[in-house]
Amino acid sequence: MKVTVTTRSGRELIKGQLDLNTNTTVADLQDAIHQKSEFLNPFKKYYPSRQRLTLPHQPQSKGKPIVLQYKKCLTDYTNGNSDTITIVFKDLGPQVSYRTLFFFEYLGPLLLYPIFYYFPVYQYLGYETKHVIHPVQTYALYYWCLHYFKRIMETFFVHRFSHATSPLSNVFRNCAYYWTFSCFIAYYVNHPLYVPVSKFQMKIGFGLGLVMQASNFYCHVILRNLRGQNGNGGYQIPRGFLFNFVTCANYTTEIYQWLGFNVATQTVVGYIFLVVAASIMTNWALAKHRRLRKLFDGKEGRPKYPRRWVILPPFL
C-alpha cells in the first residue's frame, strides 16, 4: 500500500510515498512516520503519541475529519477499494504521560500547604503577634494532605487512562492552577488572625468531607474496573453505588468533599476554589452525560442510558 503523508496545509511531511504492507495498522504507520522523521530531523522526533492522523477533510463535508484509530488497519479507511491513501498529519507537540501530569499537579499542594503551618512564614510578612494554632488548622492540614496523598496514590495504582499522554503545556497550566490556590488557601487558613468556626461546624464539615473522600475513592475504583489493563475498553455505562443515580458520581463526591473542607475552615478563597472547581467539573460532567446518552440510545441493540442526574442532585 502506498501512503502519502501531508500536513494540514497540504505540504508533504515525508517526501515520496511510504510503501507499507496491506495489513499495516495505523500504529505501524505512526512508527514509520516516527522513524522517517527521526532520520530527516533528529531534533524533532514525531513519536506516535505526538501524532494525530486523519483522513483529508472533504470540502463539502460539514463534520470534523475522521481521526484514525491506532488499532485499525489502513485498509479499513479505503474500504478495500484502493491500494493508495492520503493521510493528514498534525503535530500535537511535546507530550507527557498522564501519570506525570497528575503527579506534579498534586505534589505541589501536598508540599506547599504544610509550609504555612510549620514554618514562620507570617513573621517574614510582618506579623509579630504570637501565632496560636487552633485545632481546626491542624485538622485542616491532615485533611488536605490526606486528600492529595490519596490523589497521588490513585494516579499510580487506581486510574486507568484512555489516552496515554497529554500536551506538555498542560503540566504548567495545571500546576499553576493547583499550586496557586494551595498557597492562597493555606495562607488564609493558617493566618495568625484566623478566627475558627465552632467545634460543631468543624465536626460537621470534616465529617462530610471524610465520607465524601472515601466515596470518591470507591467511585474511582468502579471507573477503573470499566477499563482494561491498557486503558482500553470503550465507553460503558457505569453502574453501582452512586453511579446508579448520578452520571458523574466521582465529580459529585469531589465537589462535596471540598464543600466539607470549606464548611470546617470557612475562608473566602476556599469557597472561590470550590466554585471554580465545581464549574470545571460540571462542564466535564455535562459533556460526558451527553456523550453517554448519544452512545447508548437504545437503538439497533444498544442499551438505553438510564435516567440519572448529571452531577449535582437535585439541581443538575
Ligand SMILES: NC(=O)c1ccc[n+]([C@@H]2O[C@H](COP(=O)([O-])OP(=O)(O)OC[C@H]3O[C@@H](n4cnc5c(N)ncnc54)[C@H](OP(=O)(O)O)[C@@H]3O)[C@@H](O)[C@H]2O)c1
Given for the second form:
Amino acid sequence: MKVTVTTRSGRELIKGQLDLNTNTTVADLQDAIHQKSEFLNPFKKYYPSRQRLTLPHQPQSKGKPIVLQYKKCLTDYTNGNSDTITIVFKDLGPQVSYRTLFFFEYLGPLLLYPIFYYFPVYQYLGYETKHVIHPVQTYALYYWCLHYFKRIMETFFVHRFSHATSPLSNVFRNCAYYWTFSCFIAYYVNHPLYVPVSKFQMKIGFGLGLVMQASNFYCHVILRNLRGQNGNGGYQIPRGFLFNFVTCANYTTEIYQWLGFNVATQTVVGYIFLVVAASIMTNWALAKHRRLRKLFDGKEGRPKYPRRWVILPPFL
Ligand SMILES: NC(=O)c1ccc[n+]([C@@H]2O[C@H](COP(=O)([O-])OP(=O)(O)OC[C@H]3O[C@@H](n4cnc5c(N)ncnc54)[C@H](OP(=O)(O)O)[C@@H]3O)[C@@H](O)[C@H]2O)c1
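Provide the structure of the form predicted in complex with the ligand, given the form predicted alone shown above.
Everything in the complex follows now, all chains and molecules, and the chain you saw is the first one.
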C-alpha cells in the first residue's frame, strides 16, 4: 500500500510515498513515520505518542477530521477499495506519561505545604519568632499530606489510564495550578495570626473529609476494575456504591473532602480553591456523562446508560 504523509498545510512530511504491506496497522505506520523522520532529521523525534494522524479534511464536510485509531488497519480507512491513502500528520509536541504528569502535580503540594508548618517562613516575613500552633493546624497538615500521598499512590497503583501520554506543556500548567494554591492555602492556615474554628466544627470538618477521602479511594478502585491490566477495555458503565446514583462519584467525593477540609480550617483561599476545583471537575463530569450516554445509547444491542446525577445531586 502506498501512503502519502502530509502536514496540515499540505506539505509532504516524508518525501515520496511510504510503501507498506496491505495489512499494516496505524501503529505500524506511526513507527514507520518515526523511523523515516528521524533518519531525515535526527533532531525531530516524532515518536508514536507525539503523532496525531487523520484523514484529509474534505472541504465540504463540516465535522472534525477522522482521527486514525492505532489498532486499526490502514485498509479500514479505504474500505479495502484502494491501495493508496493520504494521511495528515500533526505534531502534538513532546509528551510525558500520565503518571509523570500526575506525580509532579501532586509532589508539589506534598512538599510545599509542610514548609509553612515546620520552617520559620513567617519570621522571615517579620512576624514574632514564637507563636502558638493550634491543634487544627497540625491536623490540617496531616490531612493535607494524607490526601496528596493517597493521590500519588493511586496514580501508580490504582488508576488504569487509557491515554498513554499528555503534552509536556500540561506539566507546567497543572503544576502552576496545584503548587500556587498549595502555597496560598498553607500560608493562611499556618499563619501566626490564624484564628481556629471551634473544636466541634473542626471535628465535623475533618470527620466528613476523612469519610469522603476513603469513599474517593473506593470509587477509584471501582473505576480500576472496569479495565484490564494494561488499561484495555475502553469505557464501561461504572456500577456499585455511589456510582449507582452519580456518574462521577469520584469527583463528588473529591469535592466533599475539600469541603470537609475547609469547614475545619476555614480560610477564604481554601474556599476559592474548592470553587475552582469543583468547577473544573463539573466541566469534566459533564463531558464524561455525555460520553457514557453516547456510548451506551441502548441501540443495536448496546446497553442503555441508566438515569443518574452527573456530579452533585440534587443540583446536577
Ligand atoms: N482537586 C482537583 O482539582 C482535582 C481535579 C481533578 C481530579 N482530582 C482527583 O484526581 C482523581 C483522578 O482524576 P481523573 O480526572 O483522572 O479521574 P477520572 O478521569 O474520572 O478517572 C480516573 C481513572 O478511571 C478511569 N475511568 C474513568 N471513567 C471510566 C469508565 N467509565 N470506564 C473505565 N475507566 C474509567 C480513567 O480512565 P482514562 O485514563 O480513560 O481517563 C482514569 O484512569 C479524581 O477522581 C479526583 O479525586 C482532583
